[in-house]
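Next up: a single chain in structure tokens, the form predicted on its own.
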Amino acid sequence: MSKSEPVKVERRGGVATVIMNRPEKRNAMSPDLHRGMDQALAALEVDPEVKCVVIRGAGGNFSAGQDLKEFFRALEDKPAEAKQIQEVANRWRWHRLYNYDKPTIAMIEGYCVGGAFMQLLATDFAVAADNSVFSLSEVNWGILPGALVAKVVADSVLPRHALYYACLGDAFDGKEAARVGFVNYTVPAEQLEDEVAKLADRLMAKSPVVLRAVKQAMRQVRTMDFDQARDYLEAKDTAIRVDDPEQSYKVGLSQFIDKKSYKPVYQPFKLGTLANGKPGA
């Protein structure tokens, strides 16, 4: 992968992955890569061959986290420049990708650190290598764990573990991320793409509509109070049959109810069978 191409996009049938491409830098996010994430990412969501985005690092590592010689140094003395980049930087990294509609899924090997943990909790799911080392590393070069880590990572894993890593500072494998929670679930380095690759292909036989409601209702509720949460999802609900091309709701019922031909608890329905307003087989 070339130096020159801080961002490079790979697309495998519906899934687009997005690669951070600066292995010489255990892909460190500097200014221009943090762009063209951005602009990668709006991209690939208003394309309509992309039903699945993948975020993972080139060269054996997910990130390394900011790269302080590029993002922090060289910013010091241009605070124009300095903010406009944060926002950039905190925009693809949780506001663009927390609300994404798309699935996403985070492909973690080698390293993340700091600042990656913006975009390992912004993304749906995450899969990570059995050996991949993760750290708030923060604590131990004098600051706090800065943008949105510290509030993220307060709002993804119980307290204790929030601040047993971000006060200590001490690396920690896959494996732990997956017991404390930062993590869905590992598997060994050599399985890791065949496993996302998995994961994808479930996400991507979901019909698309119901799959980005439920996610963003998932998200959503988390800060609601029991009353707004059954109004928020009960005009959620009504959203999906208007907006849903494949009337999910009656295709489904019709192929498990009348033509008996697949199991919910199991599996999906079959996408595309809608004929003529009608569900089909």
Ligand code: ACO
Contents of the next structure:
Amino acid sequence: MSKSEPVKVERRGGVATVIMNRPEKRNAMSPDLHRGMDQALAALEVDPEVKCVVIRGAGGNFSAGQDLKEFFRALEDKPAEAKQIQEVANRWRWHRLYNYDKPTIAMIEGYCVGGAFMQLLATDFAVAADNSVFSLSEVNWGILPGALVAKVVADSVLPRHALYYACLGDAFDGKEAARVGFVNYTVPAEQLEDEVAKLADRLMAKSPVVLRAVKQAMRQVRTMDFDQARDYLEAKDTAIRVDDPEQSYKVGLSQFIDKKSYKPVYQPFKLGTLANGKPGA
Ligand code: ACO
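Same protein, different state: after the form predicted on its own, show the form predicted in complex with this ligand.
Every chain and every other molecule in the complex is listed next, the one we just looked at coming first.
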């Protein structure tokens, strides 16, 4: 892997894997890596072949956080350049991923440190190796969990866990990350790729339009009161019935009520189209 390629993209069917590719630096995030991630994610979001995006690191680690040399020290006397790259870093690690049109999965192995918690928590799902190592190490560098790290951590786990790990900077393993809610679940390291592939396949079996609406709704209602949420959800529900080219609702009802070929608790509906206004198989 060349140093000139801080980001790589690999494809398997509808799954695109975006790889932070500085294994010799434990995938610490340099300005070039941030630019590469921002560009890759922007391109994949509008690529019709891509249905699901996985984010991982090269060489057995997720990321050792911001590059202390290239992102911090080298930019100390360059405020304009620093501001510009901070914007790019925050855009892909938060705004882009948090609002992404397609399902996203963080695949965590090895180290996941400091600023890497942003992309960890902005993705929709995270699966980790049992023995992966997490740390909010900022306190040990004499800095805050900055950019939006403190915010996304406080938003994701119970206050006691957030304070404990942010104030102490202690390392914890994947199983602890799952227990407190930083990741969905863990598996032995040797099963991680297969497990992420399985999750991606399950997500891709859903209607993309419906899945996008569900994940947007789950994120947006968090900051709404009950009346706002009811109104928003009604509008969103109406919108997907119009937008969904697979007509999931009507097809699902027909398969359950008329054909008796489908039980939604156990399986996604079989994709079908409405030929001549009639649900497909
Ligand atoms: N910034 C810049 N370089 C880094 C970083 C980083 N965050 N992390 C690792 N590197 C570099 C090391 O300097 C070293 O470079 P070198 O080979 O030129 O000397 C190389 O990556 C390998 O690192 P090692 O420390 O030798 O690898 P090891 O596997 O023993 O340890 C570990 C990995 C635990 C991740 C360690 O490198 C570390 O503690 N890094 C700092 C992690 C951190 O605190 N990140 C948060 C930064 S602050 C923020 O993100 C907001």
